[in-house]
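In the block that follows, a single chain appears as structure tokens, in the form predicted on its own.
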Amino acid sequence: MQKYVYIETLGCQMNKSDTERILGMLSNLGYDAVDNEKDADLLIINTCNIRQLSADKAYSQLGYWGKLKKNKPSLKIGMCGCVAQQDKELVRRRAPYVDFVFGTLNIPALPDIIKKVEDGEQVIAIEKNPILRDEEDGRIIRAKSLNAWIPIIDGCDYFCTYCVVPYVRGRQRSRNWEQIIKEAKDAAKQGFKEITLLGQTVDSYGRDQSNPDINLANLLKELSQIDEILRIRFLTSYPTDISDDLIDTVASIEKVSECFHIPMQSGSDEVLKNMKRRYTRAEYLDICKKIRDRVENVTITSDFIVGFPGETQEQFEETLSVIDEAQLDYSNTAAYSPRRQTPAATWKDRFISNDVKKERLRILNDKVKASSKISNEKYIGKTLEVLVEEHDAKNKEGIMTGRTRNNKVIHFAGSLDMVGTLVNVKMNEALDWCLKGEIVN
């Protein structure tokens, strides 16, 4: 008899990774993934922790599904991610309905757990001593695109004080060095044109290897003899882990994208202080300096918190002034959340208020999209390369959407056909997202 599963997936790209990985183990058990939540006899959320918001989002598609197991007592309910390795007993007391919980480091482990849950277990496995990724099956289901999501670290070692990773995930672990280019080739071989590296500090590959020559600048230079494969990316990068020998290979390479997301987090070296984040606001301007000046057509994208406890306004201001001293092309924004088991939320006597932080959210997202513009309308009038990769059903027919080198997003009259192609296309338009314009020979 058929089986079919649904997972919902929240957070990054190292949650929906996890989630490829996920179906490719389910599938070795008999389950067909379904687009809907209704006609599943298996529900799972990944869930991701480092906000409040997507947690409280996850419990709140776990009621929903509670709803639909009342009239449905065979469906199976389970929880895994972040969340689920933090709040364990928890997830339980708040939807005594869901039949297993797994954590981050348990998914290897994930064909035991479905086996005892289909023989009607309630199981809670949460590991605090990680299950090698590379001991997982090796089937991997990946989401329809072009690009194929490859972890390569695993967890971090930096325990910033505002974040859960490190708690949630582990402490850095470098996975084997011939797995990671057996699936990229297994990838390629799938008919995906671009691989994009993953780690929560991507650029630390390696380091926790005897040998010096595992590191990321290396990783790079060998993929790129894969044939099939025409781009490689990586995210996200430490600031001090990006070493000469790395922005050389992005410059030199000719797969390797020209793109840098570095996570500044404040523009405050107080703020960065009390982050514990280990680099003061100078040292960043010259990591981003030092890229710009050897990589042509270089995007450096970054992230930011603000309202973190006891941010001034001042504080928030270096901010917003920053972004431009760096010449910063996108960045993501947050407003501070506390996290349980981080240092930063036990700091309760400075917390900002909601008005303030959204206020300032308010203020910077502003100053991004207006940073973003400012990107976009340098490569007016010039020619990129880019990687076609669909049809852009929002707008008008004959109306494709692609990629530059360095991660612009390009809209252009094309075709079908054109998909999974590299072409040379004129800049003319800059949005405030995106970039318009035309396909030259």
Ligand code: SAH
Contents of the next structure:
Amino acid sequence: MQKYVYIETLGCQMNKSDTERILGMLSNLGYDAVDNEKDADLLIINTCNIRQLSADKAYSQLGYWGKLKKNKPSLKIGMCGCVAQQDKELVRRRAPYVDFVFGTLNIPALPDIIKKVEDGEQVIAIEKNPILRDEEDGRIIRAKSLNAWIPIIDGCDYFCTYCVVPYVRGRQRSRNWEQIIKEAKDAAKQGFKEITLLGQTVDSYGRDQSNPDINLANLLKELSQIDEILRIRFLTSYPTDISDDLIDTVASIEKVSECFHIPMQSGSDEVLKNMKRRYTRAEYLDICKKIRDRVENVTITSDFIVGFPGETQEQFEETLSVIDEAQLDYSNTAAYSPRRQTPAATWKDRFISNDVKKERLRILNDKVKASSKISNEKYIGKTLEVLVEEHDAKNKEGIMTGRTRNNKVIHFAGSLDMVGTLVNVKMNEALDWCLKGEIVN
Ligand code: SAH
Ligand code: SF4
Ligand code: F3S
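Show the same protein again, this time as the form predicted together with this ligand rather than the form predicted on its own.
Then the entire complex follows, led off by the chain already shown.
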């Protein structure tokens, strides 16, 4: 009998990539993916724990699913991802109707877990030590049709004082080089045109291995040999792990896209120190300058947190000013959210009130919007290479959406048969978050 699974995925690309692998494993067990939870026999929520809001979202979704189960007792409900890894047994108390919980380090064990669940067992599978990804059976059901995500590092070793990731994803493990190349070649064979290499500190790839030639720059060079792949991206970069060789590789290897995502988190040295980030404002600015000097038309994007414990108004303003000084093209923003197990969560006497955090976030978001528009305006009149992705969902028929090499979203008149091809687009109009243009030859 055909069985159906619905997976709700919260969080970053790493989680989305995990979902693709989970769907692959489940398809080997006879489950087809459906996009409506009402049609499913199995519901799984892949959770994100980065802020309280994301963790709360997971539990409220589970609450809704619990109600569905009351009307359909055969329904099986599972929880995985970064909340599952930290909450373990707690899930059973908060959502007792959940049939199985598995951690980020347990994905390879999923087939065994599902068999037990199908036999009526309740399973809580949370490992401390990772079961290596490379032991997975390899089937991946990818969400996108042009871009394939390929994780190259799991976990993180940095332990920034606000961040839950090292506690829920474990220590840094670089994936096996050959396995990555094989996965990229498989994606190319299946028609993918772009690959995005993923890691929390993607630029430290290979540091946990003995061979110094195993590094991101060399991996990019090797992957660029795959004919069918037109573009290669990588994220997220840790500022001080960006080597000169990596910058030169981005500058010189045609297929490697000219964009760096380099979260800075704060423009204030004092806050950076308290966050245990390993660079100063001046060092971050130097890295940006070095990249801009060497890589033409490069995009540099960032992440910032406002309202970190003890952050003063002046320190917050240093974050605003660094956006201009570094000429950042775009930034993700968030208000600080205390996370269990992390040092900063215990600094309660220095917590910033919600009202102040909200106001700082609003001001920062306005700044980011302005910086994004300034960045887009730089390209008016220029012609850029665009990979055509899809019909523009919001606009009328005949308007296509694509991305430039440096990750700008572009809308232009075109047709569906262009999807997956490269076209040259002249930029005519800059909006806040994207550009409009026309195809030229
Ligand atoms: N590895 C990346 C970031 C991963 S988490 C890096 O080192 O920068 C993604 C983003 O979530 C972070 O860049 C940070 O801006 C935000 N974030 C992480 N923990 C947070 C917290 N406790 N509160 C608010 N935002 C947080
Ligand atoms: Fe979190 Fe810091 Fe690791 Fe990024 S580098 S995942 S912010 S601990
Ligand atoms: Fe969230 Fe886990 Fe990613 S906490 S941001 S899904 S690594």
